[in-house]
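Presented as structure tokens, the chain that follows is alone, the form predicted on its own.
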Amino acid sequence: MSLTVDIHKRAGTFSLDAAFSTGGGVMGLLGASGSGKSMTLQCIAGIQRPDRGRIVLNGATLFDSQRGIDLPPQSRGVGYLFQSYALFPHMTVRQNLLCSLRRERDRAARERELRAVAALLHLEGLENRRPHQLSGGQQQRVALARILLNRPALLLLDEPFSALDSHLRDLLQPELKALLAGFDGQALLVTHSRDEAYRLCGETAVIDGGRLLVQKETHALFADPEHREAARLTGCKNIVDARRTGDHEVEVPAWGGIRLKTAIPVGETLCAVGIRAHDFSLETAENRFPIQVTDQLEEPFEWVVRFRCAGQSPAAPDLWWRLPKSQKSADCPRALGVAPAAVLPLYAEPPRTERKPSP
């Protein structure tokens, strides 16, 4: 299985620069709301059409500019699970899972599909209701199950767990995740959740601004993001600007010039650095430094303490760390520490450049 992107398409003011590559599994594409991620898929899907570029799915052209390929949705092999899920309001459950059988003569193979798409979706005994009568997260399974009774070789899963609250979105992603994993084909899963994508995704990809900025397994991203908008949207708290004085070492003019070693190398192009909430530590002797408590906020299973550090500029906001309520002390800490793991080196985003399709 493999899929390759490489796309260009302008809306307006908009501009969606898309090139990456997956071999497999499920790839997400994380992003903030207006980022590009839906337009791809779209493109993908055959929806909107990219205005130079080339998408092959398996060895199969779906789009190519320049030798002038534009499949038609249909022929794509590509099902897409919409927000909105685009049940068939006056069908019932049954009814919209058969318009998915309609190429298959065989009354009793058409049962059979039916009723196993249903055992592995839990739809049984929901048959004959309409959409309006079902849950979201009913709804969703509905949808699911009308897209695989097609075969595609691509699901693309637009912002899948949206329109539901979050006790139904905790309790869909693991038989999600089950169900992805059983997949013969690609999925390709857009989020603005980074919850989302760490829990589903065995890679993803973060967009920004219609660009891809960063591809990778999705643990590795987590740890080493690269980017300021990477590390923002995979939920660093502390991102400020630093300078390289070292090959692992950076300072951070803004929280009173304190130095800090890295273990992953410093490039010369540094601009940042960041640590996410947890990282700090009481007891980590290494990146100490002494802080001012300003604020502590209390949550149902943490606490988020805000601090500043001594020297720290004026104009900088304050620090956040995060920490379970078994850890939480009466008194407030003078000093902590952060490991050298931790600390994130960060660089600008490459300027937007022009260029051409891949041949």
Contents of the next structure:
Amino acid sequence: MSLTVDIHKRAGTFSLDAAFSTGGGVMGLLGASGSGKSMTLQCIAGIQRPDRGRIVLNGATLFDSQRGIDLPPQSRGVGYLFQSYALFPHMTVRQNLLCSLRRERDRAARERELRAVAALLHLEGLENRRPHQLSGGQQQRVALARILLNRPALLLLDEPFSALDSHLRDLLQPELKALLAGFDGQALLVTHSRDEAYRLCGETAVIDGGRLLVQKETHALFADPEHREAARLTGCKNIVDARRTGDHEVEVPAWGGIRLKTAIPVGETLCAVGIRAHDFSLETAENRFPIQVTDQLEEPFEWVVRFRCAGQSPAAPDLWWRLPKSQKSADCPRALGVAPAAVLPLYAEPPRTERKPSP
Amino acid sequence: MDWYPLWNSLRIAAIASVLVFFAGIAAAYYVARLPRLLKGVLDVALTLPLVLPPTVCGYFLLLLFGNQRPLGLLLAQLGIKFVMTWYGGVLTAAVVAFPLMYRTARGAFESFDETLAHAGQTLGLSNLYIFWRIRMPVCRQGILAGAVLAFARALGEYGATSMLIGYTPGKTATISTTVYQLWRTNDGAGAFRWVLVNLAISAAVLLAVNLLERREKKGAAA
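The structure above corresponds to the form predicted on its own; please provide the structure of the form predicted in complex with its partner chain.
In what comes next, the whole complex appears, and the chain from above leads the way.
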């Protein structure tokens, strides 16, 4: 199983430049809105046409501008779960599902397939309802059922949870994860939520401004995002310009010139470091520096502490520190440390020599 | 009472409506996909009969299809003559009613959620199926409204019709030209009878539309 995408497309002032390949499982495309992630999906599905490039799925060429290949969406074998689910409003659930079984001539086989997918996605009893009579979660399940009946080789999920409230989202994410685990094809999930990417995707690519920045195994991406924008999009709160001073050391002029040890080797082209808000610690002896607390915000289960380093330049914004309520002491801390593994070397253009996307 | 005008009006309006129904939908569907400049120009051209006085439309039609005009002469060779014939009335009714169908259908298509069509494509449905079984049903309210407006307009057409096909009893007379003719010749009672006939038809059409809508709402709720 494999998907290779290398496409370019201009739309007004926006230009998309996406190249990646993936070997199976669930891959995430993480990016802010307007970053080009939905456009990428639509190009793969054949709903939009790239200006040039190539899309190959399991050895079959779906699009190749040089060879003049551009398969219609109908024959790409690609399922698309739209943000709005796109159920046909004038049809019942049953009629919506039957749309995917139009080529099945045998009536008994059709009924069998309908029953199987209804059982898989808990749709029993909803067959005669219309989409507007369903909850958001039910609509999503019907849309997924309609896609799965078509047996796509590739499943494209476009912000599958954005139409749902946060409670429902938490309930449905494990369901989707289980469903994807049982799906014998690949899936590409587009999201702006780092939590969603982390929970659901085996590997994740970060896309920003129409460009694919990094692609990595998801846990590795969060542990070492490499790219400055990728660090921001994976939720890193403290990102600051830095200078390389050694193979495992950087200097941060804006934070009073402190030097931080890193576990990850520092490359020549380093431009910044990032420290996640959760990674500061009262106990850690390494990378310890004096601080002054400027603000504290209480959240349901955590404290958010804003602070400045000694000698921090006035232009640099306050730093963020998140800690569980149990670790919060009454008096303000005077110094904090960071484990070297949590100091992330960041690059404007990462040295991607040794990292090639897996075929 | 000679019922010819009723029969003539109904066949003219019915044929014109069917023509306009398909032409209006096709125009609405394709014009929406054109580049902006061409779209603007075509949109004006296709809507013009709606804002022009019907007599001006009739004038243009006479210019095109008049007995001494090139196109008129050409068609006459083929045995088709729009001037002073009942099917000339179909032409005038269709031209005048077309913009109503076109504009309402275009409005309906423009509010159609394209992701439904895209979803259909990725599910393997043919573009023809998507058009007739998804786009049209979802837009049916606007399209039905356009069809009714077009039929009513075609039935009531007077200005262009009287210019192109005139009034010949038993040949080109329609309800609206008959009402005027009877009134002009001081047959007030005769005119009134035809006014009542016209009212009855219009009321029946509106009633049918209302019933259709109600049945549809029930269907959606069930």
